[in-house]
Amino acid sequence: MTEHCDILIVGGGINGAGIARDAAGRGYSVVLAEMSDLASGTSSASTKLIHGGLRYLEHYEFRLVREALIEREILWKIAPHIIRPLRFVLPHHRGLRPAWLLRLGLFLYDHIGGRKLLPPTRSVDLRQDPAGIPLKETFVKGFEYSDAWVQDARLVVLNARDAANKGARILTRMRVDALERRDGFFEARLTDTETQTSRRVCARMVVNAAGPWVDTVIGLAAGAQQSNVRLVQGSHIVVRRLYEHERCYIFQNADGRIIFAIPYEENFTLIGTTDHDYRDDPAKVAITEAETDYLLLAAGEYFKTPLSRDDLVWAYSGVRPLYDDGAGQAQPIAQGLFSHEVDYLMDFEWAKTADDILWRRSKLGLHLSVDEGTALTAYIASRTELTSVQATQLQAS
């Protein structure tokens, strides 16, 4: 038997669930397939955060900040049982981003979204101010500004649960596992991931909100392996509870990245995020010991109590897909190693393996971790295949 729809949706994490609130809300028939739970994936493994993306304003991504910023007070008006306001200090480190830049991007965080609920940004002396009491004394000044935190898995079922209430199919551990287009529709077969059992569901469209596995959903409809995306992984640890106010951290690091601090299910606090290159089953995605060196380092490097692997309660990973237009890196593979630098190495100097790179065209072999050097192998490994895909596609044309 085949269940007809307009739209069917792949995946469902907050994009699959949003869009399935909106067009069943709009009145198109729809049918949500997750093939596990809803949010197990991505959207279950955020910071929990509903901002704007300060750091996006060092790149002129006005526009972005500006729109993220205006969703942020219509979803804390819409959901105040899951989402709540939150404000985070942000120490001055001499060294880094300057002061008068910081208050610059703060003036603008605090105004191009129009800002009309949380509270404004303003100056914190960290010698008089309790948020001072926990970080080092060479901390003396800071700054204070306002986002949001939210119940991600919680957003995206409530969400999931408002389509059904509209009349949405929401399918979980329902795999799809071919998609094709066949007169004028697209007809899926999906499987349940727990009794085997098959179905199929032809729709007008498809919406491929598969999160890391976007391009095997396409790949289903194109009949070939896709590569249009870049994976991304990010990963948080839980210590336990490391002061006592209800504000939160925004630390600068010294590799230009940044991490949080924020105060977790009232007797823990998150810290995160990592941020690299991930060539794996989505899956398979699990912290790694050199980010868990770098997140406890990064802390260390602020609070005046040292973090240890001892601290450690919990730790998760996600992975986030990213457009892949060929211009952009992730972080660093590895310390002081960066992926164009490998491609470089294995185009134009003959590199084909990860003791070709750390022993032989450098010495990095010496200040890397294990893991660090598997990363490398890993990548070695996933380039070396798409080019000798790319080379098998470009001789078949």
Ligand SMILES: Cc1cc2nc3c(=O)[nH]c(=O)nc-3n(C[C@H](O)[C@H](O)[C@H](O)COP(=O)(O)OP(=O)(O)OC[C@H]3O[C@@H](n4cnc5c(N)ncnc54)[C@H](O)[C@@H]3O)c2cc1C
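Whichever C-alpha set is largest while still superposing within 1.5 Å between the two forms counts as the rigid core. Everything numeric here is computed off the predicted structure, so don't read it as measured data. Numbering follows the first chain given and starts at 1. Compared with the form predicted in complex with the named molecule:
Once both forms are overlaid on the rigid core, the distance between the two CA positions of G373 between the two forms is 2 angstroms or more. Core-superposed comparison between the two forms: the CA of A354 exceeds or equals a 2 Å shift. Core-superposed comparison between the two forms: the Cα of V342 travels 2 Å or more.
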Given for the second form:
Amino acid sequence: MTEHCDILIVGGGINGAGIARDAAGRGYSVVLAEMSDLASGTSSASTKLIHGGLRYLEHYEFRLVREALIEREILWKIAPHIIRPLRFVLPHHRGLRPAWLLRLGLFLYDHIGGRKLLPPTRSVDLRQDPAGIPLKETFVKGFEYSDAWVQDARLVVLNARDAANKGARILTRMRVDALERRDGFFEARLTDTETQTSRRVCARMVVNAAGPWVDTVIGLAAGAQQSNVRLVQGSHIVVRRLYEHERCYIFQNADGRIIFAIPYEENFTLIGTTDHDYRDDPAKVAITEAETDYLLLAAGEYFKTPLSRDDLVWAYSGVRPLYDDGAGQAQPIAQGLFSHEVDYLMDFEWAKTADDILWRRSKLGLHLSVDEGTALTAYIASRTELTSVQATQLQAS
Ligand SMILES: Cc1cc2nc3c(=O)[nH]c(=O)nc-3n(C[C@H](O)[C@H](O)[C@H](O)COP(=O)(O)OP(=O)(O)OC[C@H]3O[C@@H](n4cnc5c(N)ncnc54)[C@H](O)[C@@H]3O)c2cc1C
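Please move on to the form predicted in complex with the named molecule, as the form predicted on its own is already shown.
Up next: the whole complex, starting with the chain shown before.
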């Protein structure tokens, strides 16, 4: 028997569940199919922040930041039981933008519109404030600003629950594995992954909310392989609790990337995230040795107490599906050195180690700091690891 609906949503992550809730609330008949459990994809592997996107200010994305800040407080009002305010401490050092520029950015973050309830930015004297205690003594001054924390997977389930209350059909363990356009409708074949039985859904519209699998789902309808998204892996480590107070830290590393340290589940600290291209099955994503080293090293640059693998309790990884406009995105590894350049040197100019890149070809060793050299080594290690995984898979297939 074929079930009819206005909208078939493929994917039960935050996008699928949020769209289901919105569409059902507008009176559409909605079927949402999730091949695994709700929030089993990227939506449970995030840093769990409801943020305004402070960093987007650097790219003059004022409208985006304003909208995100407005949404931040709307979400907090709707779901205060799973969302709570956070304060972030940004320790200042010479490698960062000048203090006046950071103050200006944070002033904008406070006043661009949207922040009504959360407390504003303030300067912090890290020699006096408890936030300075776990940090190395070289950090004397910082800034503190607001964002919010969310139980990311709960946010998905609650959206799905509310969608169901508004009449949506939420089907989990239900994979969409065929999609065909017929007489102005989409006909989809759904397979129950537990019983292997199939059913058909005929929909006026299909929403592809399949996250990192979005190209696979387009491929079902288009009948050809697609490559519209770039998959970028991000991993977090969970370590024993590193400090007593409740605030979080935002650290900028020598390679220009940001990592957060956030109090997590009473006894732990969450540290993340990494950011590198991923080419395997999103369902198999797992933290690499190089990512673990990178996060331990990056946090160790700021915290007094050295961090080691003995402190690790758990780790998780997710895959960001980023729209690929064909230009790709140059990921900075160090001042003046981008991932694309390193990729090229490794792929076409036989570079194998950081030394090959630092000295033999570009004399970059003269210009990069020790930290930047370390970041380059970590990048090369993660890439080499990926290549050997792919080679093993090729041999196996
Ligand atoms: C490391 C990391 C940190 C992040 N931190 C933050 C943060 O702090 N704050 C923030 O706002 N965002 C953050 N993000 C981004 C955010 O997590 C993602 O934008 C969001 O989770 C994407 O949700 P989604 O619903 O599009 O995808 P997913 O959550 O991946 O959902 C897609 C779903 O589709 C299902 N699916 C796929 N194919 C099929 C099929 N054929 N049939 C049925 N179901 C299918 C999958 O099983 C999956 O559950 C982070 C991302 C990463 C990777």
